[in-house]
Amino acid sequence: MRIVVLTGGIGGARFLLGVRAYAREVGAEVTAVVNVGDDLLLHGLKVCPDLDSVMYTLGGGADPERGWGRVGETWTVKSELAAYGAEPAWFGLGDKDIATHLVRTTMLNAGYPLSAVTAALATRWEPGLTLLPATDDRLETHVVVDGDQGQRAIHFQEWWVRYRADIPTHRFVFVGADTAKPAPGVLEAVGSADVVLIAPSNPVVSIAPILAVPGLRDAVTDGPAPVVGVSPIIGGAPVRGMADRCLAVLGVECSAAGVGGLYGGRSAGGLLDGWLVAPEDEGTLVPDASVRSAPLRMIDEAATAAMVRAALELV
């Protein structure tokens, strides 16, 4: 079996443990695509968040209790530039994470690819699977707000890291997905899947960058593979984050039923053949989509495991 994830975020690298520790229960093999909308550069490095919540969390050298960065973290650079006034300050990046984004860097300058460059970040932390960023190509999620003399755009990170998502906000654009194209290996994976899986991770703003790329969402929704998504929402909330401020500004309600509408039935022209949501959804309609409910609290790798076959089982 070959299973596709499309995912970002922190709990998309939780949700795929399970789907880790489950491809290894029946001989399966598993690729990520990975969100790169919330890549920035920081003080002339290259930082890939997504990506290296994913590496970090399957090669366990994530911190268990802030959800991200690496765990036994120190932040003497992080120190000395404050020391300096140097901007941005509510941005920090830990002694630790900075050597991952020196040697991304460092490759990117000499020419490799972003996806040749996961390739060989991942062989220090040994996954366990197949991560590709969605794309090589500059793709940066910006979001448009008020400002002093009208709307302006900044970037996703100072919206979400900054902000805290609390500004007047419009809409969400994908620069650069115009013409981005997808990494080497994505279409591949994607086509010759047996399933797909959406993981629980933020629908506007980790899953929406990925099928942005010219050529990925109806290489999902062409494909021969069945498509399941999992809810990021339990009982009218998320799970981690601020999708519910996302979702909002799409003007879609934060609910099961409304990240499923919003990904719709795919024999109606949307994602989904089926949607996994929480006991607390039961009841749950999405048209065009079979919707069966499980438990969704990722509280262990078994917990996350059950998850993923519950998921399956839908296909």
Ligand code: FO1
Second form
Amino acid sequence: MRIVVLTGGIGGARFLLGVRAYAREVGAEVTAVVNVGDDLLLHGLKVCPDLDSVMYTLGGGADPERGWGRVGETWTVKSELAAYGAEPAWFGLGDKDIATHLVRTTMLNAGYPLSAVTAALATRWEPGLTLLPATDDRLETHVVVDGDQGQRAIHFQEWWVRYRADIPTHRFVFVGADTAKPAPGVLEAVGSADVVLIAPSNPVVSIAPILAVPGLRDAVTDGPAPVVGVSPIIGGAPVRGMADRCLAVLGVECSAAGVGGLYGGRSAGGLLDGWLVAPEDEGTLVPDASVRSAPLRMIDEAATAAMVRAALELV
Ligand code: FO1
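Return the form predicted together with the named molecule of this protein as a structure block, the form predicted alone having already been given.
Below is the entire complex, every chain and molecule, led by the chain shown above.
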């Protein structure tokens, strides 16, 4: 059995722990198609937060509280950069994390595509599944906000980390999406999948930038595999992160129904054959998708594997 997961963010990384546990139980192979919209160039280094969160989480190197960066991290370089007044000070790189960015940037500068770099980094971390960036091309989420001289676009990380999304916000723009191509292996994985799972990631800034890569959404909707999404919203609130702020920008209700409706039922031209919601959201309806409830708190791998099983039983 081949499982493909569209994923991003810290919740998405946690979800993959359960997908991997389930896959080991049933002997399935898993391919994670990971968001790259959060990526940024910082102090000359290419930082890929979602790819790194997934790689570190599955490799056992992630800080469990933060969900990003490394466990047992030190911040010597960060404080030295601050001593020089090197901007931006609002985005901190840990010393161990910097080694990842140095290797990645060196390989990218040598001409390797991001997918090859990701595979190379994964040989150390042994995530236990295939990690693919959604695209090898530049695709960056920028956010149009109110500046003091009218509207301006800032990088997603500035919006997310510096402003904590607490700034008048108009829309999200996926810079580079119009010319980006799916990374090698992505269309093949989706085309040969037995099921495509949409992780309980932020639908606006983690899943949408993946589906914005030309050809990727169609590969999912026109593909043979049933598509099941897991709601990132429980009882009207995101489990973590700021999906509520993001959905508000789109004018979408922050609810399991709102996000299910955003993805849409497949036979109505949307993505979903199935939509897994929490018991708190029992009775949620998504036109043309079958909805089921199951506990969605990813408290440990076994709980998350049970979510995966419930999602797969939907189709
Ligand atoms: N998030 C923060 O809130 N503050 C930071 O200083 C920060 C640094 C950082 C460095 C590397 C990395 O991979 C992630 C980092 N994040 C930080 C988290 C990041 O903003 C989010 O993980 C994703 O971009 C959204 O899921």
